[in-house]
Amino acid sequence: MIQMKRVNKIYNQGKNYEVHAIKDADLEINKGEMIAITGPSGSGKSTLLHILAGISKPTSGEYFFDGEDVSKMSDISRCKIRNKKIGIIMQDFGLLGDDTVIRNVCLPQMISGQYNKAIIEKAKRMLHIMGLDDVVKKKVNQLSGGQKQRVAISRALTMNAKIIIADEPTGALDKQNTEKLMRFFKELNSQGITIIIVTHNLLVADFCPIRYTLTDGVIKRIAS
């Protein structure tokens, strides 16, 4: 589903101040699988998720999804494989706080001409699940930090994701809240859905059959 190939990732490149975020990576993902990437703040991770998520392109070396070789894409078609094929889930949460809840969770479609009454629908389903009937017709702006995450993976889930990837998704919870959440994470997998979760929580790690670390932009596999 994912593979990577000496994936480097420079900012500032030929500058006094560059940085070499990402070193020679090469990562395989299969389908249905379901890893934990872990690793100090500074380390590389949110960029590393950048480039799984498609957002930023890597300075060199090849990326594919799905067999096609996301590095040489156009922005618009990098565009066209989050909104279809992969759940993100930010450590910012990525909403639009002057807006509804369940406007926030049909974004994708709203953005790729699918919005209808049937994606409306399904959405409240997602939300019932996450235990937010009641804030439905909220704005994000009014919520918790805790209910913003399940927002946003509610938001993965009425989409149809193919691959969920989570950047810190339990850094607004608690103990008891993050065991849960990563209970359901669990069962999503369970279902076939690919799950990628970037984390320094070594709870949240342990849930995850597979487990890389990632130090100075190196990324390594720990052995199960």
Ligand SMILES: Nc1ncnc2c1ncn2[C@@H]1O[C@H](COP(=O)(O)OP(=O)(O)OP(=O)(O)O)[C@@H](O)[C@H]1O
Given for the second form:
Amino acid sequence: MIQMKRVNKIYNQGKNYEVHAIKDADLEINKGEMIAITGPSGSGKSTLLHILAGISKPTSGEYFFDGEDVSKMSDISRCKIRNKKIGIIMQDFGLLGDDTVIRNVCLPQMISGQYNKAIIEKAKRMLHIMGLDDVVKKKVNQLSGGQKQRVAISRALTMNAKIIIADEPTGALDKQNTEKLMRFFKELNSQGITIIIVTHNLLVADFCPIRYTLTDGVIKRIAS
Ligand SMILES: Nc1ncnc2c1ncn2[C@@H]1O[C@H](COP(=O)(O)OP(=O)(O)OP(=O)(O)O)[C@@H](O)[C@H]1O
Ligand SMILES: [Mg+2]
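Following the display of the form predicted alone, present the structure of the form predicted together with the ligand.
Now the complete complex, all chains and molecules, led by this one.
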């Protein structure tokens, strides 16, 4: 499903403040796997996830998603793949603060022109599972950090994505909500959804059968 070959990401290349954030990453992820990526702050985790999700392009190397070379695609093609196939939960949530919870959850479908009653119903079901019935019509900037995080999760789960990519999805959640979410991810994974999670939380990593670490831009698989 996913193949990275010698992927590098260099920010501000050629300037004296350039950062080599991902170094020669080789990564193969098969359909139906559930993966945790851990590593210190600044080690390149979000950078890697942004490449995996098609939000940013590698500086060099190849990245294949479902057999297509994403690293050579136009911005528009990459956007389309992301919008249809990848549910991403961003570290900073990526929500529109001035808009309502329900509209934020349905945003990908609004963008791709697939917004309809069935999507609204599904969004409400996901918000219910995430314990957010009370805030469906509230504006996002009136919510707590943990509520915002659960809105971002609801949005990714409403997409029918084949793959969920999550950047610290439990960073703002308490232990009870963390365990609930991980059990839900496990259930999705047993239905064949591929799940990739970046986390500092060992409890979260423990739910994932396959683990990688990132250290100073270098990714390594941990023997399990
Ligand atoms: N847009 C950017 N422009 C320049 N440098 C960047 C940019 N984004 C990240 N970096 C740098 O790349 C390196 C990796 O950052 P990244 O955000 O991927 O780390 P991280 O592992 O996700 O950290 P954290 O655990 O704190 O979220 C850091 O040195 C960071 O300063
Ligand atoms: Mg990060």
